[in-house]
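Below, in structure tokens: the form predicted alone, a single chain.
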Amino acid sequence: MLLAASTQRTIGLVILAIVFIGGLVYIYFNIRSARDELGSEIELAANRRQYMDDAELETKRLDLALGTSLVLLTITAVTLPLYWLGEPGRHEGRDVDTSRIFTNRGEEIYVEGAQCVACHGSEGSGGAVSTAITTEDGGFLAQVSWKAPALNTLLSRFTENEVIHTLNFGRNGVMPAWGGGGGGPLTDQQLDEIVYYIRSIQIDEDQINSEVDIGIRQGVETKLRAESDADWATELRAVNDAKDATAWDVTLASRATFGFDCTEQTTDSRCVADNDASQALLAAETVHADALESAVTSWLADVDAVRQSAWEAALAADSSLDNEGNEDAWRFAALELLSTAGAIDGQELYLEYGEILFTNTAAAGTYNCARCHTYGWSFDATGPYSLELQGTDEPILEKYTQGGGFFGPNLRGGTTLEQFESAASHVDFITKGQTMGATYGRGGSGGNGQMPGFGPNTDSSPVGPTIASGDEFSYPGLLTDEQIDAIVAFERNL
């Protein structure tokens, strides 16, 4: 269309050439056969050259007349259905190029204008920021680097409408209002310029699934560096705790002395010290690891037993759910077995399971729960070296409570269960988000849908001048079923 669009705009600046090509020909002509006037008409008329007779005009004079106006009138007749037909073209190209537009413009705001990528990252990937947190007097805590989550699968997570709420007035304080609805500096089509850019950084299903994947391996990683027995496991963690050691008297130096830093040229003891356990580290953790790869893949493989054999129990419970059409049902029914305590044997390694995915750290913390659900996770609380709390050297926190609510509401506590009466009610919340204004559960409030959706979302009501009634866009989900269930059955269990 936009080809279409392109040859009809070619034709009609041709045939406007012509056309006024020919009427300055037609007027030089005109000037040039024309004698100078004499004076009044009626004393002059009768000294004029008498112009030609009827017979005369009505020959060739009169045939080269009606041809050019049959020339004139065909190329209307031909020119006005072919621009006609080109019109949907030259719509579709106006919209291509609007969306062009406000999208550069979108991206220039969000990397120079608001500067949104000092908080997200490059095209959205997801980053941190510095910023201070306060007791609930208001009083100074801690400077923390706050980590914000990546915008490259903001709308697998929510609505343009959901995300227009949010840049007009901010989130859990951290997340500044930009829009003037809620105070700040920028437009509606500002925001709705945002809004473009965002939609031309969203990621693929392919690159979305590998994320998560590489973070749910890393989280069973370091459960196994921390709790495993095997002697590489014990080796590792001896020699990753002299990293820490010397990498804690390089933050003491860089304290009691302003500037303190070490480079390849610095030859204070401390950082010798500290390179040097770092390199052994990494030989460590090199020669270790077929060792640890191995003993992931194995302990994913006894998740996947666990769940099948919550599948089999199920069934064995009711032979109807392998029938046609209950799949549905049969997955709920084993995740109700899944989410009670002592119903299926190894159901403990399963809710770890869980709880990785709860807190899985890849895109600063964009496919999980706990940055919303649990204070401390989004800015590293429990971090040994990297706060300071109102002067100590102490952490925020010893551990996290898991789920115990911040941003988002409490989830320990059974709260989950009396919320949500069954696994698949839950299931359904998890993977649809909370949409503004409407309840979910019972009676959850409808509040301002900045609970987000982990399944796969379609936006009916896209925001912007580019789009038409009934235009819709998909977006491919965070997580896949099976990773939902696991994150169900441990909040169930919280």
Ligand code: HEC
Second form
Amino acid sequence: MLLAASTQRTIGLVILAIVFIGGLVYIYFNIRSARDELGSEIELAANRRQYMDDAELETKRLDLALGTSLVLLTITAVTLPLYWLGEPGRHEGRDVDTSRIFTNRGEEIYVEGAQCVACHGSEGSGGAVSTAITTEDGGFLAQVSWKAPALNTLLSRFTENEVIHTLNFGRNGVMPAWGGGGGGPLTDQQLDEIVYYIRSIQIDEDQINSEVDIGIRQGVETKLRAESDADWATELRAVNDAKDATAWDVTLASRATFGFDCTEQTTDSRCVADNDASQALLAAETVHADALESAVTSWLADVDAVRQSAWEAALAADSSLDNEGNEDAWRFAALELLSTAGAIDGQELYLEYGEILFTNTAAAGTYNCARCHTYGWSFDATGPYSLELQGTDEPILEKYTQGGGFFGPNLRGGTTLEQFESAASHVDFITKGQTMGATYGRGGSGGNGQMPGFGPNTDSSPVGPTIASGDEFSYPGLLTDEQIDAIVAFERNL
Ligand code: HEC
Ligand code: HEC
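Can you return the structure of this protein in the form predicted together with heme C rather than the form predicted alone?
So here's everything in the complex, that chain up top.
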């Protein structure tokens, strides 16, 4: 843009100079070549009126005509190049204006018009929607809270045209269809405006990395809280169970007695017990915070050690991997080992790490895979919801099957081994995602680009009126190579 603008400016200046100098040269030669008058019409024809005589014509009249032409010519000669000089600036201003207007309108639709904000959070930070789960024949099953992924990293995983597709048609019934294509209320231009707004709220690489890391640590923490046999973990579980039990008593009481409320009934024994249990939990959390934190850190260090030993084993099997520029070959040889059951000591630990990434809870699941490949992950179908109060113990929501398929295909039972012959080609697919209309793997059909890419993304055909041909936008990746590897190993063992 800038280069084009300055070229145009330079050409404008050159033309201005040529016109100016040319004008001077013309005047000079015109004066030099002026000759004396030779003669004029002697007699006037009968049907003609006497015109001004020479004296008058060649003085006042001629001077006036010539003067006016000269002025007009000068104005034209000077203003045309000047106008042209200003043109690039006007273009830029126009682009900036349109872009700003589109972004503002997009924000208005996001916040007020379509209220995306109610589900996706302010500035696209992620949220949830309360929705009903039904049985196959449409009967009510349960009211759940369904996670709506953060949109402030959306353009790292989808191109803008893929986003437009989702906006047009919605997703899985929980995300409404917005565009005319899917019977929604918004026009194509409004969809573009939303995309402009989304463009303006994308977060940077450091923020992405730190969100992903926080999600990983939370995943490890949840796991250790539930499984670790260290003293701190056993105690936290006991205190937590006591808290759950008192909270349940309060819930039962409030359901049985309409209006039962511990903020008012402070002396009720159930409320007192509940309050004590909450205090005890808070105290135990504070006492064990450091132990928990360092347990998470050392668990992650153990995972690192497993990865390290895979790299060493790969090198031991093929010493040529240690060549410069061969980093990828080494990486994939190690990953092949990490993906093969029993090939490396500690592989199970590495796969658990892969599952934590596959289900990363950060930003309402934006960075994970489970929200599309595991039916039930998005509404925490982690165990039997019991209908205890109605006198039955029948589970109403089954625990989900990890990677069992939902919006994205089933990944279990070796399907990914069949689709991708090597861990390397599997990694490549996760890194780039599925491109609209393009096939993948051995038999992957060309869909609508709805499988996101988790590596860096360059969008070479963004939408909207301010986009010049050749404009492209680049966004950082959501996951590092190391993280994608762990997910791939996990999937190849599902
Ligand atoms: C009623 C709640 C709700 C509203 C309103 C809503 N969404 Fe969604 N949206 C969701 C849910 C839930 C999902 C995830 C669907 C799933 O899990 O399959 C989603 C998914 C998406 C996705 C796909 C993201 C991804 O990474 O897979 C995009 C893009 C999106 N919404 C944009 C929008 C925009 C823009 C608006 C406003 C015009 C909007 N949504 C309004 C609930 C909502
Ligand atoms: C927004 C929803 C969504 C998310 C999030 C998502 N996927 Fe997918 N995935 C899909 C869809 C849709 C397909 C099918 C693509 C097609 O057919 O064009 C797919 C296909 C795949 C396939 C190919 C399966 C086959 O047998 O053809 C793999 C492997 C896969 N995804 C892995 C992942 C991993 C790993 C992650 C997380 C890092 C992930 N997906 C996150 C929607 C998603």
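Residue numbers count along the first chain shown, from 1. Definition used throughout: the rigid core is the maximal C-alpha set that superposes within 1.5 Å between two forms. What you are looking at is a predicted structure, and each value in this text was computed from that prediction instead of being measured.
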query	finding
Core-aligned CA displacement of residue 145 at least 2 Å between the two forms	no
Core-aligned CA displacement of residue 341 at least 2 Å between the two forms	no
Residue shift check between the two forms, rigid core fit, residue 222 Cα at least 2 Å	no
